[in-house]
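Form predicted on its own, single chain, as structure tokens, below.
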Amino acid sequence: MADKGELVLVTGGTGFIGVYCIFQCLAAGYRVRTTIRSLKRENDVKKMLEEGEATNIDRLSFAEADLSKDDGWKEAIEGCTYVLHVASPFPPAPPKHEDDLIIPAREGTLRVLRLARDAGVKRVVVTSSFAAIGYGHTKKIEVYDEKTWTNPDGPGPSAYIKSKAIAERAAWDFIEKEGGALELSTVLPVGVFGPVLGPDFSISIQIVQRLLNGSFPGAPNLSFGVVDVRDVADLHLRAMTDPKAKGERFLAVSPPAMTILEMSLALRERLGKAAKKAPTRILPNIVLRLIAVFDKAVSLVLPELGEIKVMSNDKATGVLGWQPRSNVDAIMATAESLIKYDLV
């Protein structure tokens, strides 16, 4: 491993994607600084990295910064060659007002870009989301790819989906109008799975967790694009350094999309007794609607009932040589790690 010497800022170091980006930047020989909302969480990040057997943890430093405030961001970005802007607010339930999500996501992204430009950063990679591609369309989309944009004013997008689409649009507008020499790439993951390193993980992981612990009496009639968190981090590094990634969006998905029933049956087949509570039949839609009355996290997915979206990763694989794990392997890695940490 070469010592690259360059400093990379990873925002949102306690997050599931953030900690894997730190992991892979350290492994690639970079020095890494990460922002966390409170320095009290420094040991949490180090513990997750140690669980993953990270190398070079001594090359990691911390800065305290919050998406909703100016404090600390200038100092965090100073001296960095690259910025991976991973941090973004994700609500456990729909917010009272959509602006509670949209404004921090948009303004947080613009603050990072503005300060990165002023500090002479070479390239920023913004973690967007399939949420900025796959929603609000009035016409059927045959295949979702990077050319597709969510319409925040169209039918159906939740506050979170709007926040991701609006923040990414704002980023590209900033680069075009006032970015100067700063380069931008964006990575747009679908549902992020893969090995957890402790109790901090993406909301997608809860699907596997609930399948294993018997929370679902049946499999909700939903499907998701799947991608392994390790491959999402790998795509961030490729987007950060490859000259061909400048000014480009990359959809992070390992097709095809999987229904929750397919996930459940795969768990039962691969894990045997450990997955004995995983359902073998589809849950009627009306039951899920009743559950959503009491569980706000479930209410977020109701518009997706019965819909299967076809997604393409041709750009990431063709332009950047990205090779993601299979969707089933990502689900299995999730399940095995949840069992390991006794999180089911």
Ligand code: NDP
Second form
Amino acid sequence: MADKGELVLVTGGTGFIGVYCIFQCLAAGYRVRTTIRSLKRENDVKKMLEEGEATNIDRLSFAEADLSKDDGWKEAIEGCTYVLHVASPFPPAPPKHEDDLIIPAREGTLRVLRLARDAGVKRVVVTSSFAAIGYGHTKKIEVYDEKTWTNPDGPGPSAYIKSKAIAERAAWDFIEKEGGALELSTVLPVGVFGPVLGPDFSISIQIVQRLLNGSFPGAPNLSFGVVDVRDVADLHLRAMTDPKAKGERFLAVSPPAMTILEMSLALRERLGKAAKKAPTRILPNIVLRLIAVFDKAVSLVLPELGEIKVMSNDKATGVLGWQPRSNVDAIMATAESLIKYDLV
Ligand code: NDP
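For comparison with the form predicted on its own, would you give the structure of this protein in the form predicted in complex with the named molecule?
Next comes the full complex, this chain leading.
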């Protein structure tokens, strides 16, 4: 059990990963403060926590802060022992200009680090992403792990991918040059699945939603690393307190990567009638390209068509003793929760 006096700031408490981080910090006995863009959303966060049967909700407080403004951040960070910096722009479609994502992601991260250093925070854990590992490479990578860095100037990276790679790189540069006694570790999730706690969920969940509701006439020829949101939150807590996590990146994945067809067939096998619209065949690439003309969210994944990436979680499991549930269990938990909340 954590020292009851220790306060953890979780940025982005309205988000899918953010709310599970709050949940697990409260369960571990910490006091938690969370930033949200508007205090009007306080009850939305509490409702999600209640849906998940969170404990110690009375130990949670809220602060208003937006990544693109200075207001509120200093007060939010004051008095915290740890910061989990989870918030980052994660829109469903490409922005008008890539800087709309890159600037708040990078400057928001740097602001949190600067203020955390000045406030004497012990360690910040930044939620980075496989986006900061797996893209823009010109040579084949046999196994993607923490040693690999996305090349934002290479072929392919979208504005979101660039924003995550640039923000994480800026965080490590800051720690090296100006971090003082502040410690940093980063958690880099692949596609995050697991149970939603209501209608406000992350874009990654849309894949399962679309398979269940028959939006795809076939399974797009794509594959993803999969991880459950509960295991992502668990890895954040390990990265926050384990002395061995200081100065390290941790890829959060439950290998192997799954093709969308494998996800779809698993849904059918386990859910029966509830997954009757899930496709049983691959969607020809040409059809997906046509869908992408009208659907900007789909256009984001076109560079990945047909590619299967091999990813390793050896570092998180070996160094931190992290044990994620299986990829299929994560997908099923998403599907079951979408059905429970009538969100298909
Ligand atoms: P969500 O969209 O559910 O959460 C994003 C969070 O960031 C929300 O709380 C959102 O607030 C907040 N946010 C976005 N822009 C701003 C801003 N300008 N100022 C303040 N807060 C902001 O997605 P996830 O929970 O999945 O994402 C959380 C983190 O995990 C992000 O850093 C994302 O890049 C990373 N990640 C997610 C993966 C996934 O598959 N889901 C995979 C890898 C990494 P609001 O609710 O007000 O919009």
